[in-house]
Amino acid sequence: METLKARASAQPLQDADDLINSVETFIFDCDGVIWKGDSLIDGVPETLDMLRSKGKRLVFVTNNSTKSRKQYGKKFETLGLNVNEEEIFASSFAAAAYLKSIDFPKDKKVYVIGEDGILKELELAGIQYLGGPEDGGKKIELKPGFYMEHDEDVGAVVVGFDRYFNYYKVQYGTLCIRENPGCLFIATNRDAVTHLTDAQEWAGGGSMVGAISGSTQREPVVVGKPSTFMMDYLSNKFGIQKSQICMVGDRLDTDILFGQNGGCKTLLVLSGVTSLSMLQGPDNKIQPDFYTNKISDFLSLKAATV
């Protein structure tokens, strides 16, 4: 009975105006909603323009930590979208914002298992760091008696998606977390898969986080979706009531859960990783308020209701 009740709760979006008028802010995931890889999804510019013309605040939130907000701004610009850096929230920024929110000590450093986006955001926040892509080429020679040194001033290890992941990083991060008193373990996200090419799914940031979790026997503080940290941050920054937000995404376990955890309205678009059969499948427990094919349905469904 529970499954049937839950499955009945996701409604196809029929009256776009009704949803648009009921909220002040739309939070959009990026990959699978705004673009796919390096290609813009049809109708996105017109949809965003229409929402802005109605006075809606638009915010773009991504779990991808490989880029900084500035780098994402350039991607939006390349795709012909006029998006302000202040409207972009990547999990790379969330990691830096989290450390600032807890008054991370100035004399402590962050060891980064991740890419350039995290380094850039930590730099902007005035936080010392080491690691990142430059440790991707480092190897360990496991000779008898070999002892690996680590920096005792590391007060946090931040783990994000990392194409240069290796055993050196696993051991260095593990030593910091296990041996430095009070060292934090922070994950930008635990996404199982990511979309590096449009041909198949690739192992996501969750695989790197899982390796460090396995070796330290510790669970991380997750700052990206579906954790409520970014939602709380956005709500406070813009002074928005969470009931006045609609979260729009293509993933049930990150985007939709993020919106639900934050007490927002939720809209699933089927232009990314989730299909209608997955949404309506008997094993799916996460139900959005509404679903539709893509965000440009706001335009056609709006026209249909006039």
Second form
Protein chains: 2
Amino acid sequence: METLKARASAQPLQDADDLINSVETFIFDCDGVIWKGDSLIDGVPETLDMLRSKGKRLVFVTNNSTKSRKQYGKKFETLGLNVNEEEIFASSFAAAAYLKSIDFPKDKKVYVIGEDGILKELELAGIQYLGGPEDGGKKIELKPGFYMEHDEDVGAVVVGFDRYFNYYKVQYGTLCIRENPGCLFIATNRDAVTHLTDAQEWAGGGSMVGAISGSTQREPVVVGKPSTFMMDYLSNKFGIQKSQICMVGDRLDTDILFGQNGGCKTLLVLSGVTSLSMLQGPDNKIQPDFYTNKISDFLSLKAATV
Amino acid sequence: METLKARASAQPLQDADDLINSVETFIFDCDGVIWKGDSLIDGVPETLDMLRSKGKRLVFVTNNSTKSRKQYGKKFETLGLNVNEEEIFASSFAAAAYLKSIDFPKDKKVYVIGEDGILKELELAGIQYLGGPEDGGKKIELKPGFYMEHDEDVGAVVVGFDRYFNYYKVQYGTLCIRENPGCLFIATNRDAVTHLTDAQEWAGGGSMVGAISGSTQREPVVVGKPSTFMMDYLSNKFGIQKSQICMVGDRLDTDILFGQNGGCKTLLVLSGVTSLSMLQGPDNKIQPDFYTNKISDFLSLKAATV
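What does the same protein look like in the form predicted in complex with another copy of the chain, given that the last one was the form predicted on its own?
Next comes the full complex, and the chain you just saw is listed first.
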């Protein structure tokens, strides 16, 4: 009854302790929840400390694939947050973890349309790759009769956000997917928007994935949010029941949907891209269990009940 | 009854005269029908001469937007074909014609993701534009806080095949579509494949359109095949009844669908991307009225009946 009511229309979070006590793990989206661009959101360090002191497991999930877990760790450090690399799940890591989970053959290679983070994670997973930033400056020769060779050992094309996206990469990835038997098409995410800088919204990984989908007429396997791959992975790895997880995010169509697809509790924070009027607007069909302004409300809402 | 039978399963063309006498206009796709890459297909000049001598109107339609009508005219000339610029309908022209047909305001501009043909046609139509090849070398500055300005007078983004596609263009086009009220998103075509060279298939305009669709979460207005815009335009301009048109093409999902969407007779030629086994395969749902090897079969099938 309670769940039904909550799904029908999100409730403002009123008693943080109730929510905190009802779960053992919090999964946080990063951008719009922990930080905005390069600035930490108010009250985040104290909130994370409080949750840790209560013995909660904290996991940080991001669809951003431009950095590896290790590189993300440095971002947390720079912002003064004490977060272990093992607590970070970026979609770059998810792509490598997915390939390991399906026993991607050792003699096959991955062609990467994306940035450094994906390469780093593939390397750590012991998977051979080509492409990535190295192909950013390549151009197609336009001589009559020109034929682009491609590596027949490519068994998967991984596509993520790529500032250095070009036609060479589109054609190379398309050839692999179309001509190499069984070649996989894996997307780190299909986000319309990403946060290259906090001055405006930037076209996201959805554009690179849309380009390859448009030329191959294939749909990708998505490993980032809102696909449940990362949730399933976390749940298996740590032996967590999904009902014992609360997913906290600022986006309805990735974070909240991700939590709901995984069968978790969901909390929308209004510190990122979603406003209260968007949540309550007639076009929105995704209702989290709860919403609040920012995660540090955990502290004040808690204090109020003492 | 005849039509029903033909739609249910394509018939081999047996009596060309019958087909020729039943229509007043032939619309030909170019690549795979008239030429392949830079080589003329056998018997094409004689076939076109024969049709002209019988008083048929000939129209050449192509989804390729990289050239203007005038530039296409040169390609016909180089191949030794006597074709008037007015007989050529490229999707670059269709984009400009569409904007004129909706009275696109004189004080608004078009942002172009595509090559020279689109710019030339917009210029001829008296429509202001920016972007195109000029933005091919532009890069995004990655300084923290960087904000990309965009022109608020852009009222339409036209997207076609673009060898010099890059992230700058994706972001610029996305900003216009997302932030300029009423800004249109127009695609010259969504072809998965194009023929940059005849040595292999190349990722087509569908990849550029897919990228913008992925970042804007909007679907474009398509002016090229298989949308009927060009057919409607032709029919209005020349006062042709659509049942008096035969569409001749080598692709089921663009050419034949285009003809069927427009209510025309349809003839598939096997001189391009579609083989007989693809036409007759269980996955194919698009059946033209007739099929034949190449358009010069019009000559021999005709001769046989004399």
